[in-house]
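Form predicted alone, single chain, as structure tokens, below.
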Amino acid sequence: MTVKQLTNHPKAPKPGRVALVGAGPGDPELLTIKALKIIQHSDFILYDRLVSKEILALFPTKTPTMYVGKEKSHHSIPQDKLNDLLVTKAKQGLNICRLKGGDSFIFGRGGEEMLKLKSAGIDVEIVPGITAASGCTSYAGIPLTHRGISQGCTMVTAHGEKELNLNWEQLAKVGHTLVFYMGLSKAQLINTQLQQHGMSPSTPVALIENGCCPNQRVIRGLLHELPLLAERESVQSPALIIVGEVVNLADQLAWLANAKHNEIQKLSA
């Protein structure tokens, strides 16, 4: 009688979970407490281009990390491959921090990643972050809304998957503060379309470069000057374009320069 030997097959590891974490607009002190805890305790961190070097410095030195950032016409990893990678690593039992600049659900493709993970049976957690429209304008002293000036804010991406399909007439006439993400290369289009659909060429505009970072720059002017401002000042990405009368409040509400001055005085005292 032959006795068959039983082979013990190792059980597959229990799937890990993925946290889609918003890193905010750059200043590490604008991270939420929850975001920082997840960064510190994850098994693997995948991070985007817009995660600032100051936040990168907070990564635990022993935690494996992977850069999965995207720039115009150049992706370090295509989105579909990134989605598959998140699923694969989670199925290996790793608890993953997927770290994105700003907020995952505001032009961050977090919804796409979450759909893929949920369809694969992976637990997903969302940790909101301060989006650039809020953080960068606050650091520039430009309120998104202000009584008697702007009763709303419209956030727009100037980058479409295939083409830019915006209701320019509505944008020009809605009376909101307009915030264009990823709009630097479309400055001429924004200028032309808003004017053609009825917005005054003298509407105030601002370009905020590297918002909420030590090298933040704010360039202000008028709508008809927008492409010239971007070219003349050599504005670089990442940059936001703000369109609306609230831009004129920047001088009165400026606080960041004074805060930096006071901090320098404290250090030299």
Second form
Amino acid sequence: MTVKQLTNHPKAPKPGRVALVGAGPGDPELLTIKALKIIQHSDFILYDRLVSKEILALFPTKTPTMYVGKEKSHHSIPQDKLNDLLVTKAKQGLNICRLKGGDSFIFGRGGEEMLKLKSAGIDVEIVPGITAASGCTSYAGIPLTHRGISQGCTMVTAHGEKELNLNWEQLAKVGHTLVFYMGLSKAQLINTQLQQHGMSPSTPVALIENGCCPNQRVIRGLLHELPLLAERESVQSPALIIVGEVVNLADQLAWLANAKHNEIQKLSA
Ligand code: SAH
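The form predicted in complex with S-adenosyl-L-homocysteine, contrasted with the form predicted alone above:
Every chain and every other molecule in the complex is listed next, the one we just looked at coming first.
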């Protein structure tokens, strides 16, 4: 075989790398510079449901994109097919941006995707994003920790893969801020379990709907009112539930000037 033939021989492409990129909670200005650079320079973007339309608008028009989100329990593409797709596309030599709401490693299945990619020999880069607990509470004027009020914060999912297996006893007694992701349909369960395990029914709670987005709503009340608040205000997903005394600090700290951004309602007031 001559050198010329060798050069012409179609080579298997060098595999691309996959960047698992956190898009943050909605406001495009909360993207990291690194996230934006990867969005602008990738060959292919796969994005989830919680990536806001303002961030979608930043995708270069020439870049192929694919929606791979899930609505409640319905996946537009099953997770194992998505993992296979990432591997196949990377093996074709494409540099891929896998864009997820918030942070990939917080209730984002980033670890699962990374394990699969690493086992297929694909290089992976992680770009952290602002997780909903941090972004939404900041935009609502609710500090997750506050000296003398809350010495910590526990983030939990209220949605179990099979069944919900939370240690309610510990959650009720821990004495610091609780943040429930995917908790909207479990408002009644959160209310009854926390109370049954000793939390006061008058513990302050907040529901933050579409946090960090132009239509953010913050609805506040007390633990025993939680299911009623969610129902009365027709709170829609995505929404976070915050439980703890820090919620009351929003009386003084809510800072978003636009009332539309920060419509605070207190049932018990
Ligand atoms: N990886 C994401 C979480 C995905 S789980 C992160 O780090 O933020 C999806 C849940 O996150 C939603 O059901 C909701 O509880 C919460 N969430 C995400 N974005 C939100 C937003 N902008 N406003 C309120 N809740 C949000």
